[in-house]
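One chain is shown next in structure tokens, namely the form predicted alone.
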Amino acid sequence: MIRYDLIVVGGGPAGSTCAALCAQQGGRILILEAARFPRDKVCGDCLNPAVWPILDRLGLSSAVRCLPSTIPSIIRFSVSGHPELEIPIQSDRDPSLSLEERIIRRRDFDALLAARACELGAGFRDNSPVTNLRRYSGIWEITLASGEKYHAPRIIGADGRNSVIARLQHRYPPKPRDARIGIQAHIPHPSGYDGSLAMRIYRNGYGGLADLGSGMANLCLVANKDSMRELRLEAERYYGISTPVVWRSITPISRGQAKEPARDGIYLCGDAARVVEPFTGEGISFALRSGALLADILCTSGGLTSPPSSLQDRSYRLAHAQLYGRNLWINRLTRFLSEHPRIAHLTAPLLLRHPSLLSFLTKKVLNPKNSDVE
């Protein structure tokens, strides 16, 4: 029997952060990742300023800044049929704080996090999808597609919005509430593109364009499923994309919140527990923060060497609700507008006519004080 103190399913930002911090405290940790690393993900590739305190804890801030990336100084908002509006996002921030918004490719960022977890003592297995989960005598047994089995008293599901762990534990509502789909492509810089972070509301959905550096950009689009083809064509016309590109897709964009992020030694973090609307670029931030939050609770309230307890479960449920409950009102608003593109297309021009309001909303999202982990 191969037994660990903790098995983390999912090697993305939430899982690798939690695994790294638990391994740092001496726990015997294993990360199981379904994909083969490094791998791209459908993501806006934006690091919100709130990530830096956690990257400092991991000892990764300098390494992250050495990866290919860009620091946008402007967000350009636009609505089809209306003039653009530019909002500065760096000029009023104290440069000595080094809490910048940064655009970085997920394959590079996630690989760095996983490598750090390994450096701190965690084991890592990619290309290892989980197929079954069962419990006996207080120990969880995980079975891989290969037939291999691993055991631990605690399991963390950090495997995204379609989490295998959450589904095997029946933690999701019966049906996804979201009828939207997201697609992403890495494209050469469009003609005339100056590297700004661009957010655009189209007639059939919304999209973002972010500069990855080296002449490449990340183009993400979100629409209701029956409108995605029209949105893709609309964006390709707008950016002058005339050659075929590789689009990756993900659905649903969101889903109902997991019923219980902690129960019986099974914990959910990142998108597996609660999905954040992608338009505001806070998904990676909340993934890192929820992973760090869970690690702190597991390592302090009884520790990883003691059996799972109702105290740990209750502590994480309360702290998780507090983390997500503080700063998501803008995120909820953008979700409503993205689910109703006609309403968004009618109301967005009002925001463009009031730059101070749009600037206020932007600063709320990009406020580094939104981090809850010191």
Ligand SMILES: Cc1cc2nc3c(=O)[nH]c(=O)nc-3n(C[C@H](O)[C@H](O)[C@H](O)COP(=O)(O)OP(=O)(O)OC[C@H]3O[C@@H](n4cnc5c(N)ncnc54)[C@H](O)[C@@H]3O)c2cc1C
Second form
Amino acid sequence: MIRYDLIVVGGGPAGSTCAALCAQQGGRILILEAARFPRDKVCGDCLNPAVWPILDRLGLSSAVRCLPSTIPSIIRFSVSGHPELEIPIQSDRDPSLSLEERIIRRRDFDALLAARACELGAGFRDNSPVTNLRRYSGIWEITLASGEKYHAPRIIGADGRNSVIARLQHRYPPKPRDARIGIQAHIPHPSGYDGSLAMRIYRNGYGGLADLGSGMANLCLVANKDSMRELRLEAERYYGISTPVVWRSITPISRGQAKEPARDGIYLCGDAARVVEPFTGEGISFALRSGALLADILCTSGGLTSPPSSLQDRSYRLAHAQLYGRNLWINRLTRFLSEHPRIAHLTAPLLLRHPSLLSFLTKKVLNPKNSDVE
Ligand SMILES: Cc1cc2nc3c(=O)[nH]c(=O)nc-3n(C[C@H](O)[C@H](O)[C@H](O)COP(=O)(O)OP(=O)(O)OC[C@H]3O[C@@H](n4cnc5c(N)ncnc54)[C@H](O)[C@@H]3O)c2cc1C
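Write the structure block of the form predicted together with the named molecule for the protein whose form predicted alone appears above.
What follows is the whole complex; the chain from before opens it.
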């Protein structure tokens, strides 16, 4: 039986980042991933500029830029029934936007991160859903759906917004308060599409269209479950989608944050610990940053070979709260509006009449200097 220093459950951006940085420090790390890689995922496929400092640390910035991807130069905001507004982004003349927003398939991005974790020494088992977790004399035993068992003193739950680890540890508030659902499809470019990043407020929810290159685009929609069918049909009409496409879905869109992201050698990062509203496209950057933050704390204060300590737990809890405490007001505002689509549909046209305000909000979200990553 191999005993690992750390088992990371979930090989998405948070899990692979944390595993890669811990493996780089020499720990015996294993990633257990439920899906068979590479895999697609419900996501808008937008990388916020705040990801680049973490990708630099992972030695991956050039490799990510070599993957099939596009860089949008304008965001087009629209509200059904009103004229649309274009906001230029990533202008060479604006140094605050020097790191680019990039559109990239999650299938490619997540596979590259997981491969990097393996290069740095982490083990990676895909097609391995974790179903149970128990503790014997200070060591955690993880059980897979197949019945196989793995052991480590520390476990990281990086298994996304429906984290099994958080649920088994009773760290989620009893019920997600959110009845919304997200759906996503990769579609051929709609006729006349100019490759802009298009954010649209519908009567029942919102959607985003992003250019993946090679004539394909990512279409994402968010709405209450009972309004989704209507929204999907409206979006299909709007974008002229006449042939069947494969829609993937995910729920909940938001949920109360996990009670404690660190306790008793069980740590949560990425969406498992806290989700942010998809509208601003910051979830991947928070996943990378919380994964890196956790790796730094686990590898410095006492190191991975010493037993888990309450000092490490406390350090992570504080640093995690700080990471999410800053600069999320625009994200919270979009969540409020998305949860109240009628208010959103009334107020969004006012924003469209004030391009400088919308431009200010866009720059706030896209300026990596507004994140706390150095
Ligand atoms: C509609 C929508 C659109 C979005 N658009 C964007 C966007 O454009 N840009 C952006 O930055 N963010 C976006 N997000 C958010 C983003 O997708 C997430 O924040 C990000 O994926 C979180 O990364 P993670 O590593 O924490 O979790 P995930 O990416 O969810 O990865 C978790 C991994 O854990 C695995 N797993 C789950 N359960 C188990 C188990 N029991 N055992 C083992 N493995 C398990 C899963 O298979 C998965 O690979 C969007 C979200 C939604 C819902």
